[in-house]
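The data below hold one chain only, encoded as structure tokens and taken in the form predicted on its own.
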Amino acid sequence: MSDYKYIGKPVVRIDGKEKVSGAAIFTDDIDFGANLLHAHIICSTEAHALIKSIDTSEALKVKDVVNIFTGKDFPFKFGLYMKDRYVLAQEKVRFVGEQVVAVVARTPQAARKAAKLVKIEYEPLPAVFNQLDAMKDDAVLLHPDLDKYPHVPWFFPQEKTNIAHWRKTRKGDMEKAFAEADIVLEDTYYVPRYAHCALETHVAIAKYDYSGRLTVWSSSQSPHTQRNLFAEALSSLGLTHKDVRVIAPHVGGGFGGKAGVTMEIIPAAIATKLPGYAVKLRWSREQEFMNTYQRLGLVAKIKMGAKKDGTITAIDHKIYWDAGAYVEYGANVVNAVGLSAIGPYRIPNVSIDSICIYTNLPPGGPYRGFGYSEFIFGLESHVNRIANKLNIDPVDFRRINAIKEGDTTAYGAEMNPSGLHQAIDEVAKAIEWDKNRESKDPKKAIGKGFAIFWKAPAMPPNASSSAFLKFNEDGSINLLISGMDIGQGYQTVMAQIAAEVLGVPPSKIRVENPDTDRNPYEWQTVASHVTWGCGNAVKKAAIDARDQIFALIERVYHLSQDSLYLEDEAVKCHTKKDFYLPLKDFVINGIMTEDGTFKGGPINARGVFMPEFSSTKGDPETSQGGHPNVHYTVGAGALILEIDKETGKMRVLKAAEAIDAGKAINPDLVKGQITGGLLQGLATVLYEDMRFDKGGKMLNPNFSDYKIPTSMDVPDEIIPIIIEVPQPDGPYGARGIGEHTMLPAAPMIANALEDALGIRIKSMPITAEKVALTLLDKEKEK
């Protein structure tokens, strides 16, 4: 085992004091002075309608109103993976809450007052709110021009339908495999939409100055991607990438909801019409629910065959996604799942259809887990049911079929090294799987549930990371990167990686939040990839700095570079024990030689990482070929659930979750992710319940009616377990774990319910109400 000084150690978060003390500056905190204007957005009240007219005459008379903008002012389309969305609605609206008119005033009060005077006339059109209905031949088309939309080459939209993308994966002989199976089980599972519920709502401020520079301060997970989308969308105004700057202060939660561009394009576009002013737009909590990305809903039809010995022979997995009115980002969720919906299993015969379908509901998009939580609910429920029908313990069934290194994935690539079997064993041991439990209260029942999971970073093959590193006069370091610390401890982990190479404590490394003018490129802070991707870039930058230092020492002191090492903020030598040169003595000012001249100069370094082996060039009919996913992170989870048989109320008494981090750069942060992710997963299955009326309007866009857990709902005991099977191309063997920690929550609950009460609930959420009603139905059937 390597003897690291900073890697694998529970280093205290370098941004902790700043955030705990309240010193951290968020986007909404920034003072823009007297030239700040406020935008208020008038949203569609119709789910699908033509905009017949917009009358702003009375609104423009309100004191302090500066201007009012409609879609005609910004006929610009944008989108990350498919350009199907406009800054403001053009002639048509496609969901309740869509942005239609922007009122800009000197005060928020004036903007709101004027907004009430704007008159919009709609001509309603037929609407569709269910993805299965949207696939029918006579369904209304949301995007008749779908075939003309620019999109990435790995999307396959079906023209003249509501299918925005259809990912097909095929392997083996399905007919033969099902014929040879001893048991075949078919069923359907339902997962509704969910909201991210970040504490900080979306907010962006844009300023277009008289030099032709557009600067946007944004609560963002992806500042460089936002800059790219702003520059593309507004290019007709003469803006190029060098003219657009995105500054990302601290972020108050993202969970994927701030990964792309949603509302941020609005102030950016408005600012170009009002040079010299800063234009601010901040979503209310209601708007946050109704007009940012929502997690996609799905209907999953699973057919699985297995032998009596427990070997899975085949899976036919058809997944119908409710992607909402625009799929510019959400279609990639569908694509990712279409490649991986076998779950972490070795299955020789596979058919997956992952279908992205337009509906007249708010746009679906990235959410922690990127579609894996959704399909794993059905898959891990189904696996448990097959195991029970075969009278095989569910944990043993998973041991029989769990994928191993070298097995082939659904699309034909080899599985990377993983500790999945170790995770299964350690979770079973921690939860005491073989121990039977009974409640002492006759009104309550106790059950246990188990699930395993995997997830790959869903990213384009050319997603890259980069890092700048520069020394200061006192030997301290500024590390410039462009990922976002959204609570996971990213900045601290990057400091630990640089510290390990350079022998400088993380406390002496300041990691900067992104400014696209100053910080180098990072694709996005999504997909649980930044520890792996950006970590590699930071390590390369640190090695670049180290190499510069060693070359300078060799040039001045004639010591072989191979004999040098960095420790305790100084250069030392294996062959000359008394050699000791503190970094602060030369990393800026250089080294003075015998003739009085100086050699060297400021040490500035760079590092870049791109997974050059990745490829999306697979067969569109089978997905065979190519290497679309760089690797998978795996894990297992189990819990003990207590259920009140009269009320249906549930409480998690104990939970254990193991995840293979490859190498936990900071074990305390990994354990924190396990606890936080598990709780977020439990929230989606036990509490959160998004409701819409018949017209597609969300009925509970607030935290009074959309329930999220509090500290009172945390399981009584959580056992986080870290597995470390190194990722060969990871920094010190590390791979990402951020999203994965919530993946097993829903099937664990469903499986525990069946274990305790013999009821199988196949739709989320599994609320106390649903459990109580299901029990009543069961009693009636007796």
The other form holds:
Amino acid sequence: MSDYKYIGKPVVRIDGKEKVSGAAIFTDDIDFGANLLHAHIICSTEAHALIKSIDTSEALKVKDVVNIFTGKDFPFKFGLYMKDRYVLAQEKVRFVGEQVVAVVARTPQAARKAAKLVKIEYEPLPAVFNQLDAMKDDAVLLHPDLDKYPHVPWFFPQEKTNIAHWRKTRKGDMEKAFAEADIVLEDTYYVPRYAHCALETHVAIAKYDYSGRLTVWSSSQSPHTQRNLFAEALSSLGLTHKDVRVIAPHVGGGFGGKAGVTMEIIPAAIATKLPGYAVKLRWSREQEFMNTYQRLGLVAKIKMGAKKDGTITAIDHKIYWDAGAYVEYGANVVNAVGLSAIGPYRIPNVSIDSICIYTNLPPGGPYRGFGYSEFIFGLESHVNRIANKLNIDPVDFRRINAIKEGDTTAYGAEMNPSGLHQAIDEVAKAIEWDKNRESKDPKKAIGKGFAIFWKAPAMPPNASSSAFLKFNEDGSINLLISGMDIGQGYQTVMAQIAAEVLGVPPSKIRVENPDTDRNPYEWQTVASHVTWGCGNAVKKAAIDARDQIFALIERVYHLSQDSLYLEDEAVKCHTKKDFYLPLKDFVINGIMTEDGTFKGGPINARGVFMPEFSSTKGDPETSQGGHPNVHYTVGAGALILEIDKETGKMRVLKAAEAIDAGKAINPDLVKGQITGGLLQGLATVLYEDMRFDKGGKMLNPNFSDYKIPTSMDVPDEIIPIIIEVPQPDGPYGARGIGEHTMLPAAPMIANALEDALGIRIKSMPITAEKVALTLLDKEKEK
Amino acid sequence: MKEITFILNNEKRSVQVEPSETLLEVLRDKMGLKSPKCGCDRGDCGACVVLLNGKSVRSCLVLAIETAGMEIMTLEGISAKNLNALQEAFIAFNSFQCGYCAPGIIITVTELLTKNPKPDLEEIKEVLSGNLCRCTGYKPIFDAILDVTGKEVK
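Having gone through the form predicted on its own, I am curious about the other one (the form predicted together with its partner chain); can you provide its structure?
Whole complex next, starting from this chain.
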């Protein structure tokens, strides 16, 4: 494969100069002049309450206040997979931090001042903060009208309960499998909520002009999906999709938090009431913590059986999700895990229940990993324990059971080509798994932890991507696509794909952030699918351009299209060595023929990709049939952990992580994802800890008290490993890797702690404090 | 409102400010300089770091009115001519992903390298500990700094 010119090469990021010079424009950086209005949101102080009254009379008198809006101004629901949310709270609030009133003023100061004068009277209702309590028969119902909410056909809400969706997967004979197992281990694991903590908070500016068109500038992973939801939600105003335009500048980090639509609908809706103005809403860091999607928490009960030889016979995995007050997106996290919670193992007998439960906490939603980090913590802890109980090395145990190409998944589909076994071997080698280490310091202990992972893109079966590619007079290219470069380097990778087909260097291909008026459809930049899905669309667009070029050359020069190729920004011919026609000579102005007439014209190309083989039509009781996942990306990780036995403080001395990228289109960027994702994963287990008081109010909504890693918290050594077992339907064999890199982090730490100190911690986070207290308890038991 | 004058990116500039306005607000909203970013508005994240009389400060914690007569440098001022070696190294080592933290980090490192052109890894980590980056895992940032100071990158 060494004959690629741009694929598999460490091509320099095309957004580099912009981002290191301060030139990059993020949404908050756009100037709107004196007609800009500022919205300030008054958030609910109650976790569950009826809104008895809202008095805005005093607030409206404040100088520079333009208007004040409440739920009754926007009486409609919205949501991506299930319509259960509101622009501003309607009659009830369901979590602390929910948007209740919007004060709009000419200055942010005036809006804040007026907000203090708005009087809201609540009548508290019983609230439920724990998903297991919310499942009880006498639990208060958050959404009594759940059965009336529109949702996608693959969700199964349970009427008159707090269960928004229940994904069941069943395969084989569980009773027989457990009876035949030599060992059966049953336990429960706990994972709390987490926050994305992108450095840029959510921000959107909307303008509804006098001609009736709505433009929204939004920090978003999903410009087309936002346009669709805005147009749907605001259709009662007569707005149609062509009237709604979403412009997405650079995004300061997404991690799933800027997927779908959350707060952006507030300025969009307000703008329609204030024609001619631009209305801006920017979340403070506190609001960012309290009222955007949070990663869902879970309680996972695992029962697993295995034979003496190490073969896993069965898994019963019951997962109860704390999904929050609104689950329009989060329910699909639950769905994805319900299909895949056997992990990357060959297990013949399976029972999975993945249950999405409403609670009076902030809405749960997409977060890098989409539920997989959460269930993999329990699963990979459990697998390690079974291996130890059988006296089988945990790595060997995984070798025995790890899934291979052609094996059957839990829902009956065939496993795609996968380098999982290679990843296990390479990580074990890199970390020197067989070597025993002991700390020279008697106060410290050293342990090693291993984990494997898989993840499939979770998306509707018809999630599609498209690309326009147009040449300029000098032979440079504008590539128009609508995925977002949220930092992963997507634009550079797309330029590399087009460059490879067309023989034009990536530095001569401009990829701009999308504008839905100009750039063609992309579903969303989520699910780690854009390298694969949009990459296919870009490749098709480039091939379309090449076909147009070759057809023109054949028509003018009578050279067979089969003999032509593109190289060094020119057309060349295998059969006529002296034929050389630079692209810049004809891609806009065509080719002049002998009689002075021109043939050809601007080369404008397009490409579309939709995974037409995907289907969600599985049996609701078993999930058998259908093809809900397009493929899985797999990998393995291991680390060496040093623990201070007195303080519990932990330090990662060395970490290795291997991921099967299919084909790493840009190996440096893949390694960047491994390093960054691994630290984000380690943060969820070692540092981050979302705390709520008894009334459901988040106690630490800032970076002083919610600790994300700093430069001092980086593992001493990180070894990124790229495996390349091609994905047959991926561009040049590529599949996505962005989310996966954080998946193994938490169980690696838990497993290393057991290896070092014989303690098994089954709830996240595993902070130094928790380790020290667990060690103290162990001492007391002696 | 009070008029203040300062040297901003090597130019003498005057501006009307409210006593309550932060330097970050004035730079972004009144001077049109957008490289300092607001990530937390309470000094935790470092995205708004600028140089004030050559020292790095969190511009969200400085009142603009206090900066009268001082020299202020933002990333725009550093980038005015060509990208410098540090910025080139940030590109070469993919030391940013989303890029939101990059201006604050480059300013912080600029101050470090002025004081100590050959910092070791521990010093680099210490100096950067007030600049949060959620994307890169920091290692690529260390690598760029080590490389630009002539140290071997492992």
